[in-house]
Amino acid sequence: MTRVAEHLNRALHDLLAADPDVHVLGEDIADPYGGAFKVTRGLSDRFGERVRSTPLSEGAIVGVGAGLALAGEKAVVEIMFADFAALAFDQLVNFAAKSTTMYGRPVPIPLVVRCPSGGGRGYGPTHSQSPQKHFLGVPGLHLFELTPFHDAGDLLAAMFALGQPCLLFEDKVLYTRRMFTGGVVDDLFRYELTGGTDGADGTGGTARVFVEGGGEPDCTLVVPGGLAHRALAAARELLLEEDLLCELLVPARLYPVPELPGLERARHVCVAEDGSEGGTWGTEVARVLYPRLWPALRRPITLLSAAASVIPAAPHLEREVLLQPDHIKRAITEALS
C-alpha cells in the first residue's frame, strides 16, 4: 500500500532522474529534513545542487523558479503551506503567467509550484486554508490538485507539457491516505480515469467514481482531490441510508475547467470544495456547466464550500468551518427531496 506522499516523492525522484533540466526549490526541502511533509525526502542526497533549500521568501523562491524556466530550465517550487502562496502572488500573476506571451512570441515557462493545502490537522487560521479561488481566471496560469486516483508522474508530465506556470495543490490530510489502484476504491465503489490521463492534452484527466451496475445517478458530485474521501463517505451513506445513488467526478486540473464526462445523465449536480464561500471554484464550474446542461437540469447546481470564517485550531471548531461528509449528505438530500 502506497501513501499519496510516498507516491509523490517517488514521482519527483523519477522526474529528476529522467530530466537533468529539472530543479527543485523550497524551504527546508534538503536532506536530512526533506521538507515539512517529507515529500522531497532523499532528493538532495541523490541529485545534489539541483535540489536546494532556500531562504524564507516565497516571492524570491517563485521568482527564481520562474527565472529558471524563462532561461530554458524547468523548476518545481515547494511552498511550505499553500497559505503562503499569497506572498508569491505578484511573481505568479505578474511575472510567471505573463511571461509566456508578453515578449512578442510564445515563450515556454515550465514551472510547477507545489502548495500543501487544507485543514483537518489543527494548524489554525494561517496554515490550513485552501486558497485555490484566489488564482482562478489568471490568463496563462493553470491550477491542478493532487488526487488519490491520478498518477503523480503523469500529472507532473501534463503540467510541464503545457509550457505554462502551474499551481499544484496537495491536501495535507490526503498525504496520509493510500493511492487507489486497479480501478477499485472499496467494497462498494469502482473508478475509471477518463480523458487526457497521459498528459497529452494538459488536463491530467478526470476520475469517475461509481457503483458498478448502479444505473443512472441521482446526483453527480464534482470535487477536487482533497475532498474525495469525504465525498465518498457522504455517497456511501446516501446510498445505504437514503437509497440515493451518487457518482463522483474528481478532475486533476481545476482551472481551466476540463471537460467533465457523463453529466448529462445526472438528475442533479453538486460541486463541493474546501475553499471559503464566495467567488469560488464551484461557481466557475457552474458557469462552465450551465450552458451545456441547461436542457437537462431539473434544479440549480448545488454549491458547497467551507464557511466564510477563519479556520480555528481547535479540532471541534475546525470541523464546523470545513466541509464534512454530513454537510454534503444533508445538502444533497435537501436538493433531491
Second form
Amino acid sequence: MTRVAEHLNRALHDLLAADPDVHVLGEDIADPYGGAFKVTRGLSDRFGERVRSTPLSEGAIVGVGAGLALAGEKAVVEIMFADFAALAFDQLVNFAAKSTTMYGRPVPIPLVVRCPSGGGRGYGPTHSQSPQKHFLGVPGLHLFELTPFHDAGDLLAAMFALGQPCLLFEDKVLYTRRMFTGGVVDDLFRYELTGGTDGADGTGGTARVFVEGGGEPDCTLVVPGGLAHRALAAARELLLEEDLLCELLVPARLYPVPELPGLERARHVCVAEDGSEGGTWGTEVARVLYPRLWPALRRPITLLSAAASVIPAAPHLEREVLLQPDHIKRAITEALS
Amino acid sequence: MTDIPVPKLNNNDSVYLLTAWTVKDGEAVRAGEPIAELETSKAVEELTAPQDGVLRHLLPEGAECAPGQVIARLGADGDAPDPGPEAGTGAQTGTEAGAQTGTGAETGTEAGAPVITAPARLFMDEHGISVEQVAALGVKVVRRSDLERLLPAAGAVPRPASVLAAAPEPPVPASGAEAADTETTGPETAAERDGGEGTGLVELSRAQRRVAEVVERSHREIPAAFTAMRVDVTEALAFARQETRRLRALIGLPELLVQATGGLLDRFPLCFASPAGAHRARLPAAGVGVGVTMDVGRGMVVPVVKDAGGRPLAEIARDLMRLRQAALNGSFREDDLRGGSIMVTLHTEEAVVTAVPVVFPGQTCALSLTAPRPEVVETAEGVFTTRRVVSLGLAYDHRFVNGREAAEFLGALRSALESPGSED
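One more: the block was the form predicted on its own; return the form predicted in complex with the partner chain.
Expanding to the full complex; the earlier chain stays at the top.
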C-alpha cells in the first residue's frame, strides 16, 4: 500500500532523476525538514542544489520558477498552503501565463506550481481553503488536481508536456490516504482511467468509478480528486440505503474542463467541490456540459460546494462549512426524489 | 464476547491500515498481549488485548479500519465461534462507518454473496423472498428493481414474519437490516442486539463520558436551587472596551465577572466552600480559583483561573486567553484544570435568555452568564433609552446556601458589574 504523499514523493524523485533540467523550489522543502507535508522529503539530500528552500515570498518563488522555465529549464514550485497562492497571482497570471505568447513565437513555460489545499484539519480560515476557482479562465494557465486514482508521475509528465504553466492542487486530506491500484476501490466500487492518461491529450485523463455490473447510473457525480473519498462515501450510502446508483467522474485536469466520458447515459449530473459557494468550478463544468447534455438532461445540474463562509478553526464548525458526504447524499436524494 | 474497537491513534487520519494480526484467529491471548499492528500515516501502533480470551478476527490483514470500528472479539475458551454473518455486518455497511471511512469500509459479505440494498431488503421481507432466491439472481449488488422480477416465481404472497423465522434459512449476510437478522439468526438477547453495530447507537467521546460522570454525580448528590438576576452591563461593556485598549489584553464581561467573583470570598465564604460531609464545609485554602467553561468543539472543559480575587484584571485576562488557546489546541496542563472553588458557565450565544448551570461536585455554587441583549428603559426625565443587560444566574447547593445569600451574592456581583473599575 502506498499513501498519496509517499506516492507523490516518489514521483518527484523519479522526475528529478530522469530529467536533469528539473528544479524544485519552495519554503522549507529541503531536508531534513522535507516540506510541511513531507512531499519533498529526501529530494535535496539526493539532488543537491536543484532542490532549494527559498525565502518566504510566494511571488518571488513563482517568479523564479517561471524565469527558470523561460530560460529553458523546468521548475516545480511548492506553495506551502494553497491559500498563499494569492500572493503569487500576479506572477502566475501576468508573467508565467503570458510569457508563452509574448515573444513573437510560442515559448514553452514548463512550470508546475503545487498547492496543498483544502480543510478538515482545523487549520483555520487562511490555511484550509480550496482556491481553485480564483485561477479559472486564465488563458494559458492550466489547473490540475491530485487524485487517489491518477499516477502522479504521469500527471507531472502530462503537465510538463503542455509547455504551459500548471497549478497542481493537492487536497491535504489525500496525503495520508492510500493510492487506489488495479482498478479496485473497495468491495463495491471499481475504477478505470479513461482518455489520455499517458499525457497525449494533455488532460491527464478522467477516473470513472462505478459499481461492477450495476447498470445505468441514476446520478453521475463529477468531483475533483480531493473530494473522491467523500463522494465515494456518499455514493455507497446512496446505493445501500436509497437504492440510488451513482457513478463518479474524477478528472485530473480541472481547467480547461476536459471531455467527461459517459455523461449522455446519466439521469442526473451533480458537480461537487470544496471551494466556497459562488463563482465556482462547478459552474464552469455546468457551462461546458449544458450545451452538450441539454437534450438529455431531465433536471438542472446540481452544484454543491462549501458554504459561503470563512472556514472556522473549531472542528465542529469547520465540518458544517466544508462539504461532507451527508450534504452530497442529501442533495442527490432530494434532486432525484 | 468482548468487542475490540480500534482506538483513536491520532488527529490526522480517518482510517488506519491493519498491517498484521500477531495472534491468529481462534488462538488464546492474555490481557495486555499485542494482538495486531495498526499503521497510521505516521507510525505503526500495537493493539493489545483488553483481557484474557480467545481472539476472533473480524477483518483480514491489509484492510483499512476506522477509529471505533470493532475489528475483533474476545470470547471465553468454550465460547462457540461467532456466527458468521454477525461478523462484519452493521457498522461496516451502516451509515456511520460509511461516512467516516469513505471507501475503506467493507460490506463484510462473504465471497460471492451479494450486497443487498436496504430498500431491497425491505422488499424481501414484505414479499417473503429468500436469500437463496436473491443469490440465484447472480448479481453482485441487489437493488429493489432486481427483485421485482422475482415476484411471480416467489409466489407473490406476503408471508408473516413468524413463518419466516421458522423457515430453515441460512443467516442473512451483510448490509445491516436488523429486522431480517434477528428473524433469521434466532434468539438474541436485547443486550446483544443493542450492542450490535448499525443499530443507530452512538458511542460517547472520552471527553463527553467524563462530562457525563461529573453531571451525573452532581445531580445525584447536590440538591441545587437557582436564582437569576438582571444586570445592566452598559457601562461594563464601555469599560471593557476602554480597558482592552489600555491594558492591551482582551477584556470582556467574563473577565470582569471572574475578577468580581474572586473578590467576594470574605463576604460569602460558603459560596466558595467545598462540602465536607452533610454538616460541614471546607473553605478554600489559598485564594479563589474560578473555573470557566470552554467548549471549542473538542468537548467541554472547565479550566481554572487561579487566585482570581487578588490579582489585577490584566493578569486575569491573560490567564483566560492562555486557557482559551489551550482549549483550542487541547494542550491543557493538569494544573490548569485543578483548584476551582466556584464555576462560571458562559452562555454567550446570542439570544440565550438564561441558563441553569450544574453545580460542580466539590463546590457549592455555579454562576451562569448570558450574552448582553438590548432593553428599552424609561429614564428619570421620562424619555426612553436602550441599555444592555445580561442574565446572571446562580445555582447553589441548598444545604449550604439559602435564597437570601444567593440573592445577596448576585447583588454584590451586580453592583461590581454595574459600576466597573470602582474598586481600583
